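A single chain comes next, written as structure tokens; it is the form predicted on its own.
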Amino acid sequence: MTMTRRQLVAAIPAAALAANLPRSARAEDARKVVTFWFGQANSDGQAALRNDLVEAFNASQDKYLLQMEVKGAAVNNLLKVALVAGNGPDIVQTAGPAYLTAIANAGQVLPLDDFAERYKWKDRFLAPLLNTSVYGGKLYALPRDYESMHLFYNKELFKQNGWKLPTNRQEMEEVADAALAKGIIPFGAGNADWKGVNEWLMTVFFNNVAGPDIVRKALAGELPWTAPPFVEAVELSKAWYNKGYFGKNYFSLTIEQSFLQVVNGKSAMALGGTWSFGTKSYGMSKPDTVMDVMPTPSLGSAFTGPLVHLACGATLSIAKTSQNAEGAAAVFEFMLTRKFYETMNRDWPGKWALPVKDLPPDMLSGIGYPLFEKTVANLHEAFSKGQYGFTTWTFWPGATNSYLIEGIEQVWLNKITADAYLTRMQTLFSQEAKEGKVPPLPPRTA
């Protein structure tokens, strides 16, 4: 992604990854270069990108040479400038369909339909994910991964206190209140290093209170964001914030610090995404982990049962000005190989879970990470059957989503009302809908 909600560590110098490439991958190699800019990656991610993608692709053939630069937090602005100037990378990675819309509408990336026909991509990818990158009947990107919000919890803490896993709002609040009474923070949460945490939470509140069918109607323009179910969702988020469910240091804790509170038993739960599996300090891959995970429970009366949320965490496109579109497509095809899928998910879990039919989750059974394996398998099944809610970073248009993130803090801090917040959101959404900037909705079935 440009700057994703999962890429949450300090920026890495732009040439850091390229500098570590083997000798054959630098200037003296005569192969045709394919350039790729990445946003941010922790140390595990850097190693995985270098070993499992760059070096592995370059060793797999002798026609193209993949060169990757990790640009850090500045990648979004750098890409905007470079794409306009026509001197950006061959491979363009965005923070999801909501971000892809603008550059696709501006004609800055190539339609991939010819490559898709040659490599049978439309037959291989799960339709709900692939269709999020189709505009005007043309395919402009491949989904790099699929992800969802989940409820992570400290199972030892639940066992010690006799807490039952919540299945609805009442049960969730009972656990949260019981935790507060014992001096335990109900939900480990913090947005000091990434304000996008706000949209993680609001994805859960909008979908799990209003229900995914109501959210879909709003995204389709059939229902305004000012409708009562969304007011209820925003008011509930405010009530939880004011009750202290997210702790007293939401604005000063980083994502890793807040999640580690759950691991260490200082917090009971965390509303986090599947990308959390990629942070090794959480210890969730260990056999003796204290952590467990489940889909998020219903928080309203619109539906019952747990819910996952359809998300494309990143899209991969080819720049219109690319001098090596064939090479970029070859890199994409390499990413769809069994070996890459297994090694990347082993070394950097949750970052590259390709939504491809012939790369089923059971292929991950040997990577030694049971929690990640079962979660990805459940997501694959739910997305295949069309059973999901909608994430803000995948389906909300850019300006609307930016306001969703910024404006909710004003609601929580009692600076504006829920009605004012949603009225502004509706105004922005209506304008972006007129401009064709709302990402396409996938069909309910694959």
Contents of the next structure:
Amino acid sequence: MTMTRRQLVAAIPAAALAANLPRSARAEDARKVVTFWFGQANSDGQAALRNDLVEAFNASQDKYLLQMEVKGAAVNNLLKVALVAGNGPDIVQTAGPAYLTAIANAGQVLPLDDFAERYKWKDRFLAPLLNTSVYGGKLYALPRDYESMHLFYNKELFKQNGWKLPTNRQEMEEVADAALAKGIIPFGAGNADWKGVNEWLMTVFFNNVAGPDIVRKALAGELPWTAPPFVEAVELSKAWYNKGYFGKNYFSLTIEQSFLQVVNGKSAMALGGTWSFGTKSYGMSKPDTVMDVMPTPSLGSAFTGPLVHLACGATLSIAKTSQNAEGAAAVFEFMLTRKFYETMNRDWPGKWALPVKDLPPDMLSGIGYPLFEKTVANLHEAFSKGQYGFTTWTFWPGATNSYLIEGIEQVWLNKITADAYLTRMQTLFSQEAKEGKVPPLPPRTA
Amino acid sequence: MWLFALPALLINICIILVPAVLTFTAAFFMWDGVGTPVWAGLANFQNMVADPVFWSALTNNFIWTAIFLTVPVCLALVMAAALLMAPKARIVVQSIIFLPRIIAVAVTGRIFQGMIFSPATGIVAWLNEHGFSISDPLADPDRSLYAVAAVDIWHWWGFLAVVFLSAMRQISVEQIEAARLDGAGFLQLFRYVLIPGIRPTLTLMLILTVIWSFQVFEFIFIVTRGGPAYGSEVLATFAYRHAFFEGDVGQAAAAACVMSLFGLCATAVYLWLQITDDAQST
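Please show me the structure of the same protein in the form predicted in complex with its partner chain, now that we have looked at it in the form predicted on its own.
Next comes the full complex, and the chain you just saw is listed first.
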């Protein structure tokens, strides 16, 4: 059949349209589509997601086609609305157990117990993290990563000034005062682009001043948040803010600007999360990095020694309305392959540190990022042994956590007292605990 | 006549009335946004009025309204009158003052946050380096609301000036010339000819300013997120935080009802003024 010039011209738009259609819409592609919405990802992260997850999974088998959309910071809101409307993605990623609670309680995601049985997930994930997604005896999600707050510091600056690494509050304050005396900001910190920085700091103050056992008691409802150890924690945070330990521009600097102050020697330390390893501009993966990292030291008398904080930065579930639960489970299984672990953690360190039980040293060393490798190895050991504190974004229920973030600014800026802050927190927490909104608490060993 | 109104009526029912009724209904339920709503009676309203942040947010809405009823309106009126008197400069000046209006809100917010107020990368940083001790107003809970208002005024006043200028150009040239021949100066012309001449437009813009001031959200959310320490919190950010960060849609809906109440009051005043005008003119 020959085509006239007019037919040819008319066919061009149709051909262009067909070429742009999603692969699933093409007749020749019989794969079943698995949809996945991701939250925030920088350009490195988006490249890692595309190469190490989407393309690698699609190339690894021929039954399913993974399609990912990066939705940005509003993904949690979009997801809730979409799930209620029955139009959510197959793979439901939440920002952690505290976000999962409402969705799981509402029955918007499928129990994963059958898949967990088939793929032996319960034997392959670290129990403290996996159990944060168990509601009513059923598993509703897999933890995507583990995180913790750490003390990042400029080791060159410490060396030049003869500062010793702090192991308790007194030593920490000595270093901070010495830094201030030299015009160096003790802690690089800023929340201009993300108010959640407040809770990163408060996670450290609550756990490292009051102690993780006391925090666990409060989360279990056995101790009010108004108890003296928490008052001491909040008062210490206020004292440090007022002394200028976080600099004059805490509310003006972004996370990146404040962390780069440490890298550039304008600040001595930063209380940051393990996700900081994923920002390439910090240069921590380079062999000549000036940065080093250690678990946060005790800031009170409740315990001695360093402490890491148990956090799950994201959970992965399957939507109740998913037409392709098998495909979603296959994606989860793919994430558990050694190759995925190595490539994803090499390309986007800290974002997808799957809390697998079996983490042989050679698997980590393949990443080629010594600071990250030693941190994950330490975290893995501490989490496996049950030695951890509790992060606010994983274990505090929504309204309580929101107030923890917003209200602490009022304390620091002398608008309310520590007692008033904690009283309000206790009121909100009691209400949410009564409504079953507190995520499951893993046990702890001393 | 109803047939002509039907398309607009249907659109209004679908995208305004139905969501409005649902929001009003949600204010009487406890709902986390994904589960089953539970009847709560007036509990959401009781919790809201017991929350000091609600009152500071409401106060900030009133301050915002007062600022926007005066500062940009005065600036815009003076500029519109000046442009009426200087037709040669009109096109260039109108283009310049209208420009902020066509820049996306998010871009404007980020420009002011990062390039003007920031003590690390903004003009404030430059001034500090050159001996002026100036702090970031966005970081001060007592000044952050005014700083965001300044950003919004920069974005808004040019548009208002163009609207007022259009209205002034409807005033009869003979009336303006007669006033001038009678010896009226700029201020007298402004007070006795231009302002009365654009009174319907001015009234409408003032009423809309009240309504919009109780709905203000974008600039505050982008630039300060209502902080620090709730210093720039308004009802819309209060509602957003409850709905999407605290999983308390009922409380958010209650706050939205209060926002709507002020809008309804402003609309009622506008309708009353219209009716009064109609009665006087007949």
